[in-house]
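Just one chain follows, in the form predicted alone, and it is written as structure tokens.
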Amino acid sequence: MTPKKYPLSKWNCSLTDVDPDALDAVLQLQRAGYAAYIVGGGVRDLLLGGHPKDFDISTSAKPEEIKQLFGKRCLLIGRRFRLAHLRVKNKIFEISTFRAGDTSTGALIVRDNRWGSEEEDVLRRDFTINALYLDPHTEEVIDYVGGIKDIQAKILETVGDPIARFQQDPVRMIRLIKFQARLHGFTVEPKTAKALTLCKDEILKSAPARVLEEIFKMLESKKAAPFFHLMNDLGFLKLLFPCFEHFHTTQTKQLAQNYLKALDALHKENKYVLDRSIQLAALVFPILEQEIAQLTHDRGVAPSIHEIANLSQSLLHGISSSSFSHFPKRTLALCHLALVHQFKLTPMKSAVKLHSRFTTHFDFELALDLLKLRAHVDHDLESILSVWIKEFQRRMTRVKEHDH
């Protein structure tokens, strides 16, 4: 099997384009007599133009050899998939031995620790524009599988029988609807697509846990909302997340698409991301607010504060067990407590009352940046997130006075 080779300059980016430290480790295990490689969506985005942030490496070398060479700084991870993650000052990068395995069979994987060459290993890889190495030492991106003709054309395209691939690994199916969601202008292949289809149901046979870090790598990838509207469009939210589904199918579904919006352009404003507390109450918020605004209109009077944390409880129970991944127990408690501070933040009954008391609580920025995300889908909030930014930037100010 003989790769296509194409230099790097090529396509108007160089190595400084790929983090230095990356590529220190892949010269170093090159230089100790193994092949190595920058793989997977780390070359994809370079060639698409982007600034990726991540770079896995892929070598010959055995985990344990990757240990012997990298000392301390290396941690062996994972049973069902063996890899190394390598430290290097406040970075992680993962670096994975070359796999070998019968990509023609649907039989799921549920070990995959056979190791192989260079060219088993990317017929192993899920879609071909993933399939690419870059060798810095010779600066060539080296293409197995027709990855750069895809890049071209912008089609996802499975490496290998759709059907079978996605069986093996179903999780696969939500990575290819993530691709959708954040690569813009790719379509997908017709036989890629036939099978997605075909084989949707198989997404219940995953690792409920690998499942639910796909969505959250969605909710803070500054592509959340295109990621849950093709999600839903292709049934894969019925079957994984029901209690989602069912609002944004009903008339509540442009709300429901308002705080996915309002979550990615506050990810794209902030420097950081936001806790994932915050990024499931974007998705829970909306549907408290019409049960809220449901039994308000049924009573005839705003429930207590002491009844919407009962609510949101109640709310959150369902959700989590009614899902195919249940949520961590610290993500639903802290999202809880954002939820049932908004209407402390913005009362129901009353006017605000700015108390100071509230502001040192420690989950108070958790409940600020829910109140942020809610002031980008209603403008009338802008003025009260404003008031109490202030109310919190005084007791930072007092706080670090006290400290001096």
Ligand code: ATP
Contents of the next structure:
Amino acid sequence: MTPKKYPLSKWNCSLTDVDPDALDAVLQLQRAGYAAYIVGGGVRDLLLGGHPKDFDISTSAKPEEIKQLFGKRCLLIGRRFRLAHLRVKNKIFEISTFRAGDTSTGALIVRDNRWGSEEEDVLRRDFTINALYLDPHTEEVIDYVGGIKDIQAKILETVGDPIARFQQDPVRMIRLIKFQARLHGFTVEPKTAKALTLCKDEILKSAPARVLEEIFKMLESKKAAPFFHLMNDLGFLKLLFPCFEHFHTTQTKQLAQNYLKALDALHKENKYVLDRSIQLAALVFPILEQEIAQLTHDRGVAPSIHEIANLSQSLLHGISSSSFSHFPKRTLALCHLALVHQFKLTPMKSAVKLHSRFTTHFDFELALDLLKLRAHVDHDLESILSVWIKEFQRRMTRVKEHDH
Ligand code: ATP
Ligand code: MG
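Starting from the form predicted alone above, please write out the structure of the form predicted in complex with adenosine-5'-triphosphate.
Now the full complex is given, and it begins with the chain already shown.
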């Protein structure tokens, strides 16, 4: 098949928008006689006028040949999907060898290490908009599958038959939902949308760790709220995380969304990504709060901190045992601490006690992040939040003075 080629200048962008170290790596591969391109999300986001966060590279060189060319800076990784990691300064570029996936049958892919041609490599990619190649030497975008047309029309469409592609690798369905949430104004092509409904249950055949990784990537993506909204509407949340049922009932749905909107807002204003335990807490805290309110209502008296700790423990236990993917122990343990600390930061019965020993706990900062999140949802908490932030800063100054 002859691909269509478009000059990069057509999109008002140039190679200066591409990471110079990624360009160097591609040109180095080309000088060594291999075919090499920038591929995937980097090209897609560049053409959409965004600032790509990473640039992946695809080449005809085999992993060992890549290693030989780049030497110590290059590490070969992965079993299911063998690829090279190239370290330049503090960045890592993924360099993958052209692969031939069998794209016509729906057999589940267990390993994907059959090398292929440039065209075959395009055909095994998930969506047309992710299957464009950028050649930095000719400054052209190479399109075998109509990805340019879909970028212009803002359409999400699988490369090849959507049912077969989802059956081969069900995680592609979560990826579709992720792009739907992330790419503003995009719609899903009707056959792809129908296949998503038909193949939904297949998600339970995928590797739980890969699903969890996509979920956490979305929790920190600043688009967690639209992502979970879609995951719920399309029935994936019920299949994968049935315990987050507050998303499903009309009365509590808005509250669950508000916590995720707060998470997105915090990630937009923060220079750092919140710990995964706090990302999990954004999903769990509203459920815990509701359980506490119910208990208080039933007994006419608020539960003690020990009772709250027990509630949190059994809630997290229920979540981890009913979910398709297992949350790491560390994430669950820190999430529990941050949840329970909330009721010391903002006690239910008594006035706040500003004992500064509490602020020296290593998990205090995590708890403070969760309180920031809560203050985004409930503005009445802003004053108590600033009291704790001041207390924390005072302690930090004291620690610094002590160190000098
Ligand atoms: P992001 O912006 O989240 O990094 P991305 O599209 O670059 O999005 P990556 O996970 O970095 O996603 O993957 C790089 C490229 O590899 C994709 O653009 C796509 O071409 C291909 N790819 C990734 N996952 C799959 C998959 N499950 N099936 C087929 N192709 C895939
Ligand atoms: Mg990427």
